[in-house]
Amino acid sequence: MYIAGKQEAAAAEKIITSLTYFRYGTGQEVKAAENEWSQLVGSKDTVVVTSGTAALQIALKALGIGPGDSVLVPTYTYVATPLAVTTVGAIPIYVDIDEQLLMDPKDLKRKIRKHTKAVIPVHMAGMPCNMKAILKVAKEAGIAVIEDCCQCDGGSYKGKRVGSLGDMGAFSFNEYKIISSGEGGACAINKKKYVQRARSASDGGLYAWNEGKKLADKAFCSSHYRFNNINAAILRQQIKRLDGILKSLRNARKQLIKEIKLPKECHFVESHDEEGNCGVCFLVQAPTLKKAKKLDAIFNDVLGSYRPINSSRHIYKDWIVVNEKRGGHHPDWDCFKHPKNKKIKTNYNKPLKQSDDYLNRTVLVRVPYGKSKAAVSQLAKTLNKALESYK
């Protein structure tokens, strides 16, 4: 989250004093936020919910994924991505990442099996995946595509916003994302046949309310991931700020990449879509682990940086509950013990060398927000001076 102020406070206060907190009834902030997000993303519909994790679960449920199915996820993403798969009774399978630290379409193709029903490409750290290649592989295999856009609010790929390219798209609005409503998420729905199923998945009691009575599709049992009008009011103000935030970040990122003079043996990693990259960071790769550590120390002193291999809960090796197949809260609600999943082979104990290599040798450098061109230039000069110590 980069900025918030009087607009968000006033919007929240208005709802608080009007006592219209509930998403159904006289308050219309949630519905308005859904319409505005659909318009921004370019999706047919949107369900705004409690978190990005909830949005992923809703997408999986809307697609009818469950026991007997496997879903492909990248090795670099927040643990919520594979957890969402286990929650619906399916099995997550790990796919290697490419140089951009995003799902590798080549390994995606290698990992598809008869039981594979969907793939979740994750647009990490504001960087769009190679969606052209991923969509091609998915189409040839006949599997669904759920875009995890939780770290890429507002990003785009080849002129289309992320979240509008696959069957469904999941977004997050917690404090650590580009825009925030405190907590929250959104499930963007790109095919009409999934709209009613997604709404039913988002609210098991939907049919008790007037909005639910307008739907023709049959309901099914689900939990409640309902959003509220207070957070929605904040979200609507954040949506207005989004493109301005992205413009500032993108300009700073481009300027830093242009003005920073890297050692000859290191290089900036080009995005799959430079214009669509959210600009929250840039990637630098070194030839060896030892030199990556040295490069990280230099960048961290000036801009803030880290090697992704050290981001714990975002790395496949650290997804303990999945890797140790701890499953659900009850033995009979454990995807790893479900008889329909018995023949699905997992790769949790196998080191994925390509992923480990990129995660080790890459330095993720944070881009400052709201800085003037002169201030960004000064940061670049400071870095260039510091980089003289790199050997």
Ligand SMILES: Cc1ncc(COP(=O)(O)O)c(C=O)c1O
Contents of the next structure:
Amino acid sequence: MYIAGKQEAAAAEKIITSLTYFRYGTGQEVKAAENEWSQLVGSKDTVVVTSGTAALQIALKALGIGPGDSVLVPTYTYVATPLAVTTVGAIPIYVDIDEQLLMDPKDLKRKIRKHTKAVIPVHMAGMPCNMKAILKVAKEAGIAVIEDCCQCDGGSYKGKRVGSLGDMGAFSFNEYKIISSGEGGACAINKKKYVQRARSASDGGLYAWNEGKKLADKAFCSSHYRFNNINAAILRQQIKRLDGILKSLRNARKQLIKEIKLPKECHFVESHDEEGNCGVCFLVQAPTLKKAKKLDAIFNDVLGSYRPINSSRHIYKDWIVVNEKRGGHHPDWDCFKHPKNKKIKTNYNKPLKQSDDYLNRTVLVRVPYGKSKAAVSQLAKTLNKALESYK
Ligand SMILES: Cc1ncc(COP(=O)(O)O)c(C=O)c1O
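The form predicted on its own done, now the form predicted together with this ligand:
Next comes the full complex, and the chain you just saw is listed first.
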């Protein structure tokens, strides 16, 4: 998160002192946050829940995905993405990433099988995926699309906000995200037929409350990912700030890309949508691993940077609980041992060369927030000087 202050504190205090914490009680903050998020994203409806992981699980449950199904996920995402798939009893299959470190539509096409039911493109680090190509492949294959927008709150692709392009979109509001309510998430729903199922999935007991009575005939056993009005009050203030945060980041990103003079053999990676990119970072690619390390050291000193290959929990090779097929808390509740999943071939121990190559040679550079134009210019100047030591 980039900014919070008196507005968030006052909004939370109001709920705390009025003792209206519970979302099905007299307080209406969660409901209001859901309406505001739907309006911002352009979705049919939204369920605001406890985390981005919960939102992914709810989307999968709303789509009815389970044993016998495989779901395609990229090699670069937080481990929560494949974990959500295993939680519903389905099998995650890894798809290579493209130069932008996002799901490669060409490899997506290659990975589709009879048992594939959905794909989860992940808009990592505020960068929208190549949704035109992904949606085309998904449509041809007749599979559902769940956008993982957990790192892309408010981002857009060709004029539409992420999370409104597929069947469902999952967002996170934990502390590391663009906006935050402490912990929190949202599942944006773009098709009417999934609204009631998503609400039922978000709270297995909802049917028994007044708010859920009309859902009773659609309800099914599920867990409890219910949000509360205190955190929702904070979230609503953060939603108000979101477009301002994005504007500041996007301006700084554009200015840095314009003013930084890279060594000839390196290049900025063009986003699939330069305008819709949230602006939290930019990517620079070097010709070799050795040179990328050198570049990273220089960028890190001035702006803060890292090579995504080193971001452990975000890299397929480090998802040990999935790769070692530790599929659940009980042997009979383990997606990898489920008889219906026997025929689904996994690809966890095969190095994916294209992914490794891009992850090795790319440097992810952080964009500073809230700096004046002059301050950003000064950073670019300092960096240009430092880049003279690149060989
Ligand atoms: C790409 C991605 N997906 C899913 C999640 C899960 O979100 P949460 O931590 O809110 O459960 C995260 C959070 O780190 C994420 O970065």
